[in-house]
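Quick heads-up: it's one chain on its own, the form predicted alone, in C-alpha cells.
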Amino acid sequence: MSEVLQSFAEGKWIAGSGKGREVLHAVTGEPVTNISSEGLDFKAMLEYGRSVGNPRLREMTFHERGRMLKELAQYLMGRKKEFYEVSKATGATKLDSWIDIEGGIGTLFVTSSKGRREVPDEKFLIDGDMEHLSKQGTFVGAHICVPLQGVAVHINAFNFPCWGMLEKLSSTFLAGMPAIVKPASATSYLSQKMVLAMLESGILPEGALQIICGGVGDLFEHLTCQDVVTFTGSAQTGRKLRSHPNIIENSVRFNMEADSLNCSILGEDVTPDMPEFKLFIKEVVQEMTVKAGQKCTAIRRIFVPRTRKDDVVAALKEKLSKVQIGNPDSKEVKMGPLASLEQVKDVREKVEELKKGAEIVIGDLDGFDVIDGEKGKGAFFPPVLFCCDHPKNGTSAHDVEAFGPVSTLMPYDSVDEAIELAQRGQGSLVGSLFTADDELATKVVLGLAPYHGRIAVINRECAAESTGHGSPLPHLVHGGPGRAGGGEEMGGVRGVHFYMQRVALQGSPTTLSRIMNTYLRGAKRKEDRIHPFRKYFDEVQVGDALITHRRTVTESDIVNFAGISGDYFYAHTDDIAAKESFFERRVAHGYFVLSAAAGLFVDAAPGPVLANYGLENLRFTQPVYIGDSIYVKFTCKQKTLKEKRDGEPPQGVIEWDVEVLNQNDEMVALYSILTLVRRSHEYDAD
C-alpha cells in the first residue's frame, strides 16, 4: 500500500495515522498515495495560523507581500516541470496542466503587480474619499480597510489543484493573511507538491501556510470572528458548509464558488459562413473537452437561433469527432480521463438525469475509443452533446450539471426566449455570446448581467488575443450569484477586501491624516524655508507644505496661451460670446491655470526632483478672471517607495494635494501631481 500523503501543520509535517484514503491514478487506475488527516489538532492549527503566521503578515506593507508574491511566482517558475511531472496521475494533458499550473502562477504574478502598483506602501488600505461631516470642517470621516487577525481556510475543488489554490492564495496574502489549504482529495498530491515547493523556497514568513490532506475533522468548530473560509465545489457540499452552525454563530465570512449551468449563445445575426459562427463552434469544443469538461466555468447550455440548429449540430460533430481519448501521454490525445472513477459514475448518473428531458445526437457512452489506456481501470468518458427541442417546457438541463465532457443544445426563437432560457440557470460563473453586431450584444449584455458574475462578448475584433468563454482572470471577479455561489474572488486588489474588516474613521483631518498617513483636505500643514522640491525623498513628511505668492492673471495671458497652445475657444478669446454665455465676460484658459500654478510652485533649480509623474483627479471649480489673483496651496498628501531598477538612481514618488485659489480665497482649481524624487545620496549602494 502506497504512504499516507503529509499534511502541513504547526510549521512540521505530518502523516495522518490510520489506513486512509486511497488515491488512484487517472489514467491507470493504479494507487498514487493514500490521505488521511487523523491525529491533526486542527484547533492548535488554527491558533499557530493565528499567533504565529498572522502577526508576520500584518507587520509587512502591501508593496513588501506584493514582492513576496512575485519572488514566490518566480520561484514556482523555476520548478514547473516538477508539477506538469505530477500533473499527469490528474488525466490532464499538456494544455490542461499548463492552464492549472502556469494559470495559477501567473495569477500570483499578476496579483503582485497590482498590489505593488495600485495601493499606497501601507500595511491598510483606504477605501474612497473623504466625507464631510461638519460645516467648518473641523469633523470628518473616512475608511480604511485593516487585516482580519485569523486565518483564511481555502477549501478546493479537485479540478484545479494548482490555479484554484493559487488563485486565493494570492489574495490572501497580499492582504495580509495566513491560509490552511484543503485540496480535495482526488487531486491533492499536486497540491501538497506545489505547497512543498513554497514552503522549500523559504520566501513565506513562519505560519503563513499550512496544509490539510484528508477530511477538516472538527476544524470548523474553531472557527472565530476573526477567521474567514472560502470553498469551490459542488452547491450541496458548499450549502452544507455554510450553514455550520459555528459559521452561523459568529458570523464566520464564507464565500462560495459553486459549479454552474454555464451557457454560451450564438447571435441571431450569425450565419455559417462568418467568422463568429467558427468561433463559436471552436469554443463549445474546448470547453467540452479541456479538462475534460471538468471546469466549473465551462459550457453546460448551448443557445442557437432554432433556424442554425443543424448547422451547429453538424459542425460540432464534425469536430468532436476528431477528438482522440486517453492517455495524455500519447502525442495524438486530445482529452485525458476524468478525475476519478467516482467522478465517472456521478457524470454517468447526471446523464442518466439528463436523458428525461433531451436526447443525445453526439457520443456513445459504451462504444468509444481509447488510446494507450483501459475502460474501466482509467476514467475515461466521451463527449456527449444532448439536444433539447422545447427548452421552455421544463428540461433538466436547467437543473442538472454532469461535471464532464457533456453539454445541452437548445435552440432559441428570439432574442428575448434566448435572454430568458439563460436566466434558468438561476446563477452562473460565466455566460458568453458570440455576435457581431454590438446592438444585439447591449440588449444580451444587460439582460444577462443579473444572473451572470462575468460575461464574454466575443466576435472576430477580438477573437485573436481573447482568452476564451473558460478562463477567469486575475484582473476580473470570478464568481456569480445564485446557484455559483454567489461568491467573488479574484478582480485584482477588489480581491483583498474579503480577507480585511473596513472600519469608519471620524475625527479631525488632522488627526486622521496622522492615523492614515495621508494628508487630508483640513488637515494642519506643515511650513518650512526650505522648498520642497529640494528636498529629498526621505526628508519630505506627510503634511509638508508651500503657500506661494500670488500672481494676477492679465488679458495678455490669455492672448498668449490661445496662441501657444491654438486654443480658441470662445469663452477666452471673444468677448461678446463670453459675454452672452453663463461666464459673463472671458475667462482664462483652465490649462493656462495649471501652468500658472506650477510656475508658483516649481522650484527651477536642478535638485532631488526628478520629473513630473502624472497629474491626477483634476477639478475646475470656478472661472478664473482677468484680473484675478491667484495662488497654490501645495502640500504632501502621501509617499510611495519605489523598487529599484538598474541605471537609476535610489528613488520614491510623492502625491502632493495642489489647491489653486483666487483673491477671495475660494478655489478655483484642486488636483494632485506626482513627482519622482530621488533618495538620499546614503541609499545609493542599495
Ligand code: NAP
The other form holds:
Amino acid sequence: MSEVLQSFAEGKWIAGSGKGREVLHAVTGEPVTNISSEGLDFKAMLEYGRSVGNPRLREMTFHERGRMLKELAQYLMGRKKEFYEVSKATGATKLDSWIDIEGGIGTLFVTSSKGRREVPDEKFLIDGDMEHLSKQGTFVGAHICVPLQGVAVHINAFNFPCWGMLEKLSSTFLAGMPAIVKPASATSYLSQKMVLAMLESGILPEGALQIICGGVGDLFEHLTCQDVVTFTGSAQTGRKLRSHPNIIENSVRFNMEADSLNCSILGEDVTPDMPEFKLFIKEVVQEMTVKAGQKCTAIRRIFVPRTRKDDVVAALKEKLSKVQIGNPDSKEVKMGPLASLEQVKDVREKVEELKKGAEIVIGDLDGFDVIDGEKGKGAFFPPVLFCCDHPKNGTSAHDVEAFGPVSTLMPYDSVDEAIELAQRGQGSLVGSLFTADDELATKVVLGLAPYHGRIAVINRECAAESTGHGSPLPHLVHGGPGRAGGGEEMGGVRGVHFYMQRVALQGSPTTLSRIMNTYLRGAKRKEDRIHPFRKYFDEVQVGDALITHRRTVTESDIVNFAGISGDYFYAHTDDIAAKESFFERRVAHGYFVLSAAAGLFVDAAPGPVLANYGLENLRFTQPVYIGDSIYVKFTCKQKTLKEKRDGEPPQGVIEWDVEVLNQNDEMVALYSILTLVRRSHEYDAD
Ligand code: NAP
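Cool, the form predicted alone is there; where's the form predicted together with this ligand?
Entire complex below, previous chain first.
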C-alpha cells in the first residue's frame, strides 16, 4: 500500500487523510502513490499565501524577482536527474521528459532574462507612454500595473507536470504574486517532486509556493477579487470552474487553456519532391508521437491539397509504421504509453466518435506490438490516422479531441477552403503551414489569425532552427480563442499582466513623475551647479537636469558635416532643390543636430560616465536652418542598477531625456540617451 502524497500547505508538508485515490505507473500499472487532500484547510492556505507570501514578493522589485527566477532555474537544472527518474512513471520517453523538465526550466530562464532586461527595476510596471490630457500640459495621464494582493491558484493538466507548472509560476512570481499549485492527480507525484526541490532550495520567500495533491475542496468558495485562477485542462472542467458562483460574484480573474483542434496545412505549392513536403511529414509524425500525442498543441487536423492526399498517406504510413511503442526504458521505443488507463479509455471513446465521419487509414487499435510492456497493464495506445474525404460535411474531426496519438487527414480543393476548414476548429492554440510561397503564406496566415493564438509558417529557410508546430515558447503568447479557452499565458513580460492590476493615473506631470519614479516631459526639473556627468550613479536623481548654453548653426557647420559624413542630401547642400522642397531653404542635417546637442550637454573630462550605449525614440520635430540657435534640456528620466559582473566596476544605466530647442523655444529634436554610469567607490567591494 503506497503512502498518501503530501501537500505543502501553510508552510508545512501534510498528508491528506484517508487512503486516497491510487495513482498507477503508466508503463507497468503498479501503484506509484495515493492522492488525498482531505483535511487540508483551503481557506487557511489562501490566507497564508495572501498574508505571508504576497507581501514578501511584492516587496521585491522586478529585477530582484527576475534574479530569483534565474537562481531557481539554475538550482532545478542541477537536480534534473531526479526529475527524469520520476518522470519515467508518467510514461514519458527521454525526449518527452526533456520537453517537460528542461523546457519548463528554460521558461524560468527566459522569463527571468526578459524581466531583468525589458522592465525598469521597480515594484510596478509602467504600461505605455504618458497621455496628454490638457492644452497647457499641466494635467496628464499614464498607466501603471501593480501586483494583486491575493494568491494565484494554478490548476494544471496531467500531460506536462513540470512545464505546465513552471510556465505559470514564471509569470506569477515575476509579477509578484504567490501561488498554490494543483497538479492533475495522474502525474502529481512529479510536480510534487519539483515543488519539494524548489522549497528545499530556500530561494523562494516564505509563503510564495504551496501545492495541493488531490482535490481543491472548498477553495473556490474563499477566492476574492485579489486572487486569480489559471486553469489548464478539458473544456468541460474549465467551464464548470469558470462558472463557479464565487468566481462570478467576485469577478475573480480566470485564465483558461482548454481543448484545441490544432491544424497543420500543406501548401498548394508543395510537391513531394520539395523539402517542405518532407518537413510536413516529419512534423505530423512528431506531433502524433511525442508525449504519445498528449499535447495541447498537437496536430489533430491535417489539411492537404486533394491532389496530394495519396502521397501524404503513403509517406505517413511509411514513417508511422516504424514507430515502436512500449516501455521508454527500452532503446528501440519511440513512443511511450498514455499517462493512465483512464486516458486509454477516454481516447478509445473519442476514436469511436471520430469513426462516425471518417475511416481509419493507419493504425490498428488492438493489433499493435508493445516492447517490454503489457497492453492491459500499461496505458499503451497506437498512432491512429483517420481520413475524411468530405471534411465540410458531417465529420466530428472539427469537434472531437482525442487526447492521444490520433489525427484526421482531410483534403481541400482551394486555399479559401483550407482556411474555412481551419476555422471550423472554432478557436485553436496553434496552426501551422508548410509552404515555399510567401504570397500563399500571407493569405493563409491572415485567414487563420482571428481563430488562432499562434501560427507557425515552416519552409526550408527556417526548418533547421525551427522549434516546430507544437512548442509554445516563453517569448511568445500561448493560448487561443474560443474552444481553446480564450486564455493567454507567457509571452515574455506580457504574461505578468494577468497577475497585476492596471491602473490609470491622472495628475500633474510632476506628481506622476514622482509616483512613477520616471521623469515625464513637462514635470518640474532640478538644476544643480554640478554637471550631471560629474555625479556617480547613486548621486543622480530622477528629474536632475542640465539646461545648456546656445549654439548658432552656421553654413560652414553644414558644409563641414556633409564632408565628414559624406551625406550630401539636397536639402543640406543644394540651394535650388532645397528652395523647391517643403523646407524652402537649406537645413542642417538631423545627425548634425544630434552631434551638436552632444557637444552642448557632454562634460568632456574623465568621470563617472563610462559610456554612451544607445539612443532611443528619436524624432526630428522642426527643421534647423542656418542662423538658428539651438540648446538642450537634458534630464534624468530613469535609473536602473546593473547586476555586478566580474571585471566591471559597479554601475547602472541612466536614461536621459533630451529635448533640443531653437531660439524660439520650439522643440527641434526629442530622444532619450542611455549612459553607463559608475557607482561610487564605496560599492567596489560589494
Ligand atoms: P481535466 O480532467 O479537465 O483536469 C484538468 C485539471 O483540473 C486537473 O488538475 C484536475 O485535477 C483538475 N480538476 C478536475 N476537476 C476539478 C474540479 N472539480 N475542481 C478543481 N479542479 C478540478 O483535464 P485532463 O484530462 O487532466 O487534461 C486533458 C485536457 O487538457 C485535454 O482536453 C487537453 O486539451 C487539455 N490541455 C490543454 C492545454 C492548453 O494549454 N490549452 C494543455 C494541456 C492540456 P484531477 O486530475 O485531480 O482531477
